[in-house]
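Here we start with a single chain on its own, the form predicted alone, put down as structure tokens.
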Amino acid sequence: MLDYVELEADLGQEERMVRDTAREFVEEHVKPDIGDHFEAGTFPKELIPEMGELGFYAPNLDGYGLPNLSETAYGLLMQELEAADSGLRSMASVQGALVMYPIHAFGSEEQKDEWLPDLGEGKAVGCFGLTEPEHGSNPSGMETYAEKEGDEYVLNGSKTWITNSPIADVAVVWARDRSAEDSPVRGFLVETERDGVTTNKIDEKLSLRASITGEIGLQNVTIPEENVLPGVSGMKGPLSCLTQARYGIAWGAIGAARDCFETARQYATDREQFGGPIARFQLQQDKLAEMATQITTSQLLAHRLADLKERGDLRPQHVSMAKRNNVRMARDQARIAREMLGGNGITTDYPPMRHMANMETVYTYEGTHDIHTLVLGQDLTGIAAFE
């Protein structure tokens, strides 16, 4: 696998197992199936049990069951499932960055040992519920509530494009408090079981397709007041969870490039035209160089990303460039793929065509690329586009 500059050579034993076993998981049960999965708009479910029992859900957390292993190897692990599919790495990015890191930092202990072993086991599935149809970019705007009544709370609302909805056992919900002074966003865990929740899945998507997505909707759902994430007020909640999600989309967009490269090679050494492989030709091998800079470039900057977070010196802005590049530069690099693959590259029989259909939605989700061009903006200038 591409690692022109030798970064893999500085990981220790943990992440060289942790990679070794994603990696290996993927060729024997997620590859060859994926393709088709794409084309039916599936996914996978029955490797969600699987994934639990391999620790593939929030491993860079502590406790509860969890492995608690390095920030780079939770990368590690983010680029070899997006290698096999963007769904994959999404099931399992929004069930460890965006549930059980929330009710990690900010739930209270009942909260943590009621969710915590389950998710990660795998034997519960979680979602995140943040967007609305009328607030994307823009959550603070969200208009759906939660009110007091006596030692329960009622929510009303709808969110959209939230991956895992139509499977999920709980929802870890954002909505402002109207019972509270100036309506504070607040975190509540909602089960989906509860009468008023609907979850219906969203049909026809041409991106992702190999990903469960729905809708969350919420008409007077009655949950106790002990449901509510105790630990967090206001947008700081939310924003955290996808800081930690980003991260890891910075790292699975790689493997997403990777495996376009891996394939783009391949086949430039085994496809033969007028008279010899087409990698003997310079405009192949000028795509090839060029990619693997590209890659080469992204893994240098997720690896320095890592030792930002492992040391705590992370910024949400720092994960806004790695996201912000890392994303454009697989799209990119999934497209030249393709084209190299000439006819045979669109269908499912490769993985760039369906890599590049993908990228287009990781290109915009968890803060599209022009918001995050912004938020860089804002931290070199000082001054706010967006307000």
Ligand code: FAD
Second form
Amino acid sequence: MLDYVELEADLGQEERMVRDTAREFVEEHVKPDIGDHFEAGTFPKELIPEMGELGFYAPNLDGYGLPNLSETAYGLLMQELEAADSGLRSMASVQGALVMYPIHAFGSEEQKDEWLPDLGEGKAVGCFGLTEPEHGSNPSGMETYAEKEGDEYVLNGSKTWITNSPIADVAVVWARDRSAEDSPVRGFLVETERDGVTTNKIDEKLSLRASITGEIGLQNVTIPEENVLPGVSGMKGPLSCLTQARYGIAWGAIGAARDCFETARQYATDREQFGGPIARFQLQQDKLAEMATQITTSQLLAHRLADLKERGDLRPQHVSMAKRNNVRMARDQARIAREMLGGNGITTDYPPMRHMANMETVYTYEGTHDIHTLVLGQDLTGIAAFE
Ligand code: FAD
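Given the form predicted alone, state the structure of the form predicted in complex with ligand FAD.
Below is the entire complex, every chain and molecule, led by the chain shown above.
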């Protein structure tokens, strides 16, 4: 596997173990069938508890049976999962960074006890409802609202593009609390079996097909007051979750790119044209050299992010830079790898075109490439080009 500047030398024993466990898991349980799942538009649901048993959900958190791994180990895990498919990494990102993280960071003791062990073991599935049909890049414009009635809240609104909503047991729904002054955004734990909750699946996707995506409809859904996340109010709630997930994406995208590179390198040495392997042509070597260089620089950025996160110095803008750069890199390099495989490259027999299609989602979700550009622009100039 590509590790051109020997980053492996700096890994601890635990980090190597996590990486190797994830690598073996995807080789054995995911890679053989993932092309079929992509074609069928299904997620291999039997893997959800298996991934839980292996500690793949929120392993960088502590307590409640969670392993409290280093941020590097967590990143390496995301990288190995996405080397199989972005749908698999999305499963781990949503469950860990977007559902378990807010419960861990902002939940009551009762909420933590009720949900964290089951989510961690993959006995329960969670989803994160922020995006709405009319509010994507600007989620603060959200229309979903909650109103207090006695010791209950009544929720109304709709969320869309929600990973795992059709298979989720619980949704972290972000909504405006109209009973409070200035209607702040609050997080609500909504069990999907409650009356008035619908979770229709979105079937027409041409990207991230091996991942279930749906809507969340909320029509006069009543939940007890105890289901509100007590520890946060305002957009910093959902945004802090997104920073966690984006950190994982910055690592994960490298995995997809690396899988494309390894596939292309192997193919170029095996495939013969004009009397020898296509790897002997300078044009093909140029593509491999560029791919390896881009992957290596993205790896360096990800490892630096892990160090900053570990010592508490990671800023959301650092994560924006890495998500923006590494996903664009993976999107570009997947296309080059596809090209190197010729006609075979457009099939599900080889991973590059599947990764390439997936990267269209990864480029768009968790803040589009454009929005991260604007975040950096604001950080660099002090002037916000969006608000
Ligand atoms: P829009 O915001 O309408 O953007 C359209 C275009 O306009 C983009 O190119 C954008 O960059 C550009 N644009 C917007 N504003 C500006 C600006 N100010 N300046 C310049 N350009 C701008 N959401 C969740 O809450 N939970 C999930 O689990 C989840 N999973 C997803 C899974 C999939 C498969 C997909 C595709 C999306 C998912 N999302 C999820 C939603 C995702 O986060 C949104 O799609 C994303 O935020 C973009 O919103 P939008 O699609 O409404 O695009």
